[in-house]
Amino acid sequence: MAEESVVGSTDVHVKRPREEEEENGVSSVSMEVEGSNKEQQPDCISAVIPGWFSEISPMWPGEAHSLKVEKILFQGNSEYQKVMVFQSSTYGKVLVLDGVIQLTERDECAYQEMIVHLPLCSISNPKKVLVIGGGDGGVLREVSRHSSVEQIDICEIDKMVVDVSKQFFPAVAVGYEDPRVTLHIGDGVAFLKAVPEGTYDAVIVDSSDPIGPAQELFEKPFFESVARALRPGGVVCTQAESIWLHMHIIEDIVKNCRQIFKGSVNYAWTTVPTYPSGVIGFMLCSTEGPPVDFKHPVNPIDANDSQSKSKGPLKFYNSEIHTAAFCLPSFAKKVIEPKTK
């Protein structure tokens, strides 16, 4: 990682935000930072109150969810999105990309732990397991505390992310110092379309969300790679938005991968405070073969096991918040269980 793109060891303050120009009859309000010019700020500062981040974003039009930011630790534009990493006050190091919050030191284990164990727990002895995204290694960790996997691939196509992640979230990031894993830099959807035939037990979607370089994931055509590089009854677990926000992308996932997907389809959920809405779901499908049951975990993960000692406990996960993970409230429900199975 470059040196000079770390915004680094000194503090850096807020001062009190500027009105600049109005559009559409709405003044606009941006941040000015101590010992930073202008084309350093930080996107999505708050607009409202000093030394507040604020997730602003058309994916959740009249809302955002806010953070006091201590102080900016990194700034840096990579060749495919904005990274800015701050010290929030209530969360910890908090990971943004694009102006979204990717992941917090709080609360990355509702999401990270979930969406590994969901589909690792629901089969039988996996062995291999391919990552598409998660750059921070969160998805790692948690794969690499089932002694039965043998081969780990990861596939992000931004390097500053893992840079950045191993410099100001190494407890996430020591999920590369597991020999079982191996990094390619690239793009997940070109990686999968060479991928042999049946070549996983499990893959893994860590996208953000489906704007810019992610866009391609949630695409019908990548879930046919996916579906391709699967074993008979291989799994795929993908980021599947925000039942509050997005039921629309939902819906269209849902169709798509029971098209696809010959096995079980089906959607669980979990919250993690920091995204949108405080919710974000997970698409689960299985291929033809051996039958999969998602809501009931086959290879329950012992919380205490030997890999605790240096990844950690897990804080979230457990075989009854698994199961519980695929109950939908009513109006979700009636919308994707007709198309799931």
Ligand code: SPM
Contents of the next structure:
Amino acid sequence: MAEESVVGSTDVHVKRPREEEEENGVSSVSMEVEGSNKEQQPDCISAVIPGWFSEISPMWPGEAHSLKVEKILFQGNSEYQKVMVFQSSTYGKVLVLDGVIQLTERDECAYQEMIVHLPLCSISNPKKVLVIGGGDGGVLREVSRHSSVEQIDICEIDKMVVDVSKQFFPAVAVGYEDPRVTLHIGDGVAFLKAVPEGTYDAVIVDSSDPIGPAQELFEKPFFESVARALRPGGVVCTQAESIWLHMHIIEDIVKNCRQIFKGSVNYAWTTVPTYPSGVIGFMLCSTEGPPVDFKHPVNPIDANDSQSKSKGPLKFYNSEIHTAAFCLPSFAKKVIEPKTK
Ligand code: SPM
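Form predicted in complex with the named molecule structure, per the form predicted alone context:
Full assembly next; the chain just shown is listed first.
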């Protein structure tokens, strides 16, 4: 990890709020950080309630989920974004990019297992898989549960995310230990453009939100490159935001995907308590070719394949939740389903 890019101490304890601040409730006094001889306000940590991380973003105005911070473990500025890891009181270690929670040890399974097994259990014998983003390695961990897979390429733009995950989230970054994995550090958009047509059985886009380095991963030209990189009847699964917060973004993604992917186009969702609104969705599409029925998995994960000692057992995914993930509340159905098939 690049030492020069570390802007905060890598091992500092956040002190509990002073008594008078606790009594007053809300305070704008900055937080004291142990190991520092002057008061400082670490990046990404809210000043509103000392000792708490609040996820404040223009992407979800008027609301902010908060987690109590036990200890800040890492803060750094990469070439692309602010990277932070902290120990929370209730969700284990937390990875934050540009002030937005990417994963916590406690609930990461609900995201990583679903973004991988929804597409890979929907096709027979996936062999070549590309992951765009997903630098923490959790998606790799899940892809590697599939014994039919022979090649796993990952293109992550930010090496600091990979390094920090290997250091602080070994049970997530364990995905990198699979010999089928090849890591490419670079721009996913450029990587996809250079991929020969029809290369992959599945592409998984594990991006952050569309403000910042991941913006292009939500745009039409990117989806066109994904479709080109897939074989006929190949599948893509992309992070597709929350039905509670981002219906307008989802509507655009669905509209673009409907124009580009001539097979199936479906929206699914899962619960992740530490993401804003507590839910996050996935766009699942297939290219023209052998039909794919995402709602009825044809390739269940073999219990023996999926439970190596290092990966641990599946915690969230099963065949029932696979099918249930495509059931939408009426308000979302009205917007999404006329545009999918
Ligand atoms: N491998 C885990 C990386 C997580 N990628 C998705 C992060 C999304 C964070 N924001 C959620 C906002 C929901 N509207």
